[in-house]
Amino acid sequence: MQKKRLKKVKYFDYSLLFVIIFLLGFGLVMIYSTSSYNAQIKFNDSEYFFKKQLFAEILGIVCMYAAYKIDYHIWVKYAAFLYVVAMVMIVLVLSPLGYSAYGARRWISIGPLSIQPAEFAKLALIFSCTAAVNKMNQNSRKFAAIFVHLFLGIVLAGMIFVITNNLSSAIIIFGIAVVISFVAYPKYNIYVIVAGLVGALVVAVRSWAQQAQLSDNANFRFERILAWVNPEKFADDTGFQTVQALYAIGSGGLFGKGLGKSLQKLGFIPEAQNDMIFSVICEELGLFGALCVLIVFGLMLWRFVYIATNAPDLTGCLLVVGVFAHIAIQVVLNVAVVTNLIPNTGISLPFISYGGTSVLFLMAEMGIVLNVSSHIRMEI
């Protein structure tokens, strides 16, 4: 009996294109529920920040198809260019090209279009992490190829953080360093240590934290690290966001107020789109929606493990660990900010929270992991 020839066929994650669409779509319908009413109270218009997340996202799927389009090793070619770009972006933050919103001086003005450099700096990273595994080959392998990747982070993490005053971008940016070299080091000894300093180092700040006072000379993140230990104290000031997160996650119950109901985003909840929209999410749809939505972006990591593990070389998988690495940070930072396990640090959301560069950027990392997607071929 003659064996039949298995044929190779091209892959695509139809699945991981489903889920993005998925959480494009929601985060267009939370933004527009959460903003209308200050949209309207602000521009006469409560389609205002709707229609600018819509084109975002347009430009956003423009994006993410050109990365598709363009092979992934000519990313990781050009590395140690974009990450001198990334580098030069930030700078340009202090120049007559930065400006200034929401308080805080994080973006460069280019023309109609305005970008928050630390959004590049984080894809920059991930391109220049891969790029030295690769240029190490089996001294990637070394303990040393560690700190490699951990100079590569700390710079654009102090950048952004000295220059933007961006901590929690500085946190992202560290923590994709730290995961690319978790996956590229076949040891793990040092990251259980490392991870057993940090948590001992959490406990002490929360400790101290309990007994420290707030003098009138205190920055605001003394202030934020206090007001986490206890939002109630400072609920007029530092913890009034933490305070009305929280009372809009306590009031949604188990399915929520239905959607367009909340109360907590008629100007209790400053900026209810951005950072704390999680929180009307779960006014609005309850404890089963907010489980809903981690569940999707839980979909969303699985598929990315899938496409690295099933990766046709180390290039690729190390970029959609990357990736990985970048949306699972932040959708954690994210709800532990919102359910206050962490002090308010300002960390968005995924897909769903307000903000053109971030969806941008997104886009263009998922093109790339769509990218790597298709070099996989599959026998039948």
Given for the second form:
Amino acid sequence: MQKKRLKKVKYFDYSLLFVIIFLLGFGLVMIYSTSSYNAQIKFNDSEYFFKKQLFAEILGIVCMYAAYKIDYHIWVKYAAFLYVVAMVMIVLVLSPLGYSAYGARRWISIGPLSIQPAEFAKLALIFSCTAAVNKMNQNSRKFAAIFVHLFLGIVLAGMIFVITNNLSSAIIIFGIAVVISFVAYPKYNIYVIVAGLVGALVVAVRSWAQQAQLSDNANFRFERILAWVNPEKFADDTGFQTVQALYAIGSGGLFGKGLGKSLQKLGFIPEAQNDMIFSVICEELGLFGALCVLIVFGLMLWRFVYIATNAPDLTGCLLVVGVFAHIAIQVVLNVAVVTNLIPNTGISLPFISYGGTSVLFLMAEMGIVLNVSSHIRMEI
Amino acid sequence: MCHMEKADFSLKARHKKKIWFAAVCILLIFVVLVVQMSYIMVFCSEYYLARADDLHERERSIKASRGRILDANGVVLASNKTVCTISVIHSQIKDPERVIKILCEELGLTDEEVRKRVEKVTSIERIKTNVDRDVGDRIRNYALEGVKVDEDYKRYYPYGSLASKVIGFTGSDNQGIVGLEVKYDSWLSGDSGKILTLTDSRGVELEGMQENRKEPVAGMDVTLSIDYNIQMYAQQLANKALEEKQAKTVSIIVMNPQNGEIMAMVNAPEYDLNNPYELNFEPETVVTGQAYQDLLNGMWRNKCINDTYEPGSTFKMITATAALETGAVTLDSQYYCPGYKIVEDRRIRCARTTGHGAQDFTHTVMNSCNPAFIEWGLRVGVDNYFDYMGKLGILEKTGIDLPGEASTIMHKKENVGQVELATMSFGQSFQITPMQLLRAASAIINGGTLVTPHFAVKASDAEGNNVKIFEYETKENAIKKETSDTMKGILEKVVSEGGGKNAYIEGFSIGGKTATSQKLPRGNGKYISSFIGFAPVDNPQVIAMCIIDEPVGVYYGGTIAAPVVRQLFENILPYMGIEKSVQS
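Cool, the form predicted on its own is there; where's the form predicted in complex with the partner chain?
First the chain shown before, then all remaining chains and molecules of the complex.
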């Protein structure tokens, strides 16, 4: 009988790579489908958005490869520096380098490139939270360690919310910090309690809004929440996007109208290639297609879980957990917004929504995950 | 190769557990998302799809062709001709200046009007309706982008003014406005169809998409009891009388007393149904705005049913009937007329101031003696008098199938004293419509059946199948048959020997009653002369009424209204196949 022995074999997660490539390709198809009408009208070139996204994705693949080649410990080593860079970039939005689009000042342009600091901030936060666990050593088991993570998250999230008025990115960043601290901190109860409180708050707000929308003297400050409860009542302004998305989703039915046959993308859903792209997926591919997309995301998350739980050390594990949190939160929030489960806030669907910066940094994260995966030691 | 971490930093089971815990949480959230998606896409799908379709579809309606109006013999009284509707679709216009210029020229509109509509950002804007087909064809031949020429129907009346106040006309959307056109609008109008085309958010029609088309359902043809020939002849007579007597209006109603079918209803002067917004006379001063609209409304009025008048002596038919029915008089009753009668403190004069002397009941009717009828009326008494007015339909609307029927203006029963009853007995101090009187007269002569006067007989589809036979209420035994027979005999005497002899035609048995009523206020020299005649007496097939409003010169009903009915009967009795029955 042959003796079992450990042998170091270079591991590579091909399933994850396949999922990434699939999502990129599918994203391109959907971006062409949703944006060609708007692009034709605005730029007289139906492939305008498609070409820009294609370019960003090629750049993203280069990024991913580079990140894959770099040992992930380096990121943690320079985490503090990258954290400061992220803060500086956010502040730069206010400088002449910053510029506005879609009615919000969220971008900075460097030469021909324009990037959204919020996307980089997500990455910087993952690094710094991981680094904090490393630094705290045994102390990370203490209750106070939670506050270190939350502090890191709150600073970046607060800056993004205050300076760029981007609530959704702030929520995602804070969410990533919470998930990393959850995995690092040994106990459960505090998180269960907080999650219970958040759930109760959502139910309370929802029932308050249901009451309030019945009375006529609705407060304008809460219109977004009122529109959440009854979007069709606010279909002309606050609820417009939501209602148009619901029309799209609802008219999809089980198998959809067929690829490219969405009517709602023809100017009814504003900027259909951005945050609301999932509604067009539903309209064109139906419940079946939308489920497939969710399953692919689920597959990706499962690969992250596999890599994180098999990572050679806690650093690698927490980096992957951060990426896991990022993708999971963003997918969940995007689909929840589009299906009107939560009030409307602009959140893009990873890999599929149009957006160069987003794809670039997402691909960098994928490179890091692949690098972590390559350190997995296989038993043969 | 990575260096080994210190033991405390290595991945422990608790970390793995936490990761799995987080993964399960996410999985649960995914399940919630899928449930919500399924709810929207399966259970709400129909609702949202319908709302979305509403948003995407542009509706262009296709008018249904309006049903025709036919006379009793199938002569078309109202029909349709093809006209065009010109509209513009803002998003498709390539050369707005050329569009504006050509539309101005062809449609005779001002630059300003057309420009406003062409430049308005709407999905479709109507420029002009009811454009002649030739003009529509010409505009279509320019092949202007963004200009749509839709064919459509316009109401057309082949005989212009024939029975104008009965038939009425339609508005710009082919909807009935007055007369039978509005009364039977639901039968005539049909259901409009529509073309649904898909558009993007800017209203541009999408190519290669299936057009959704709902075919229009044509309206029903409505057949009337009006006989074109009788109506035409009555109208000629009315116009002639109108001219000869320089009267304000002349109305003639010809009806079948057995079932209430109206064969003709004339209100001269009539107006041109093809140009209903032009006055049928030259106003003395330039009239605009509301005043002009008031004149039009007056012109469209059907005086036979929309206006009331004091009937005068023709109403004695009702008094006589009530008197006979209640047994207050018999044919042998006698009355001596000294030329007046004193009721309470009033002295009411007879038309013949010297008095009629001694008369039996029949002669009081033949002479139309007011003092005698005061006597008969007082003998009947207030209760019975109102009872019989009720039975003969005087106190209610006739229920004729035309809109806007006027109500009776009558004393309150509790306020009727001797004087009021006296004046009512010879047809004064209250007002009814001519149609109400003719209906009561029909019941008196047809054996006692109160009919509902009407025009519409049936509605039929384009293939000529009868879809609906209109039915009308009748009340039998309003009065006794014997009373009816007695009344017919008396009324025949009125024509053969009494005040109605100008309606006499040799060989025919004709009954009737004249009336000359003063218009209020009394003594203003304005009169309404009228005559009701029917034939043949044995089995009346036709009852006709002629009312001349404000004749100039001779104003006695027996002198001017009776001859009109005679001339009418001379022509229509043979036409209706009523043979001469009396040996001369």
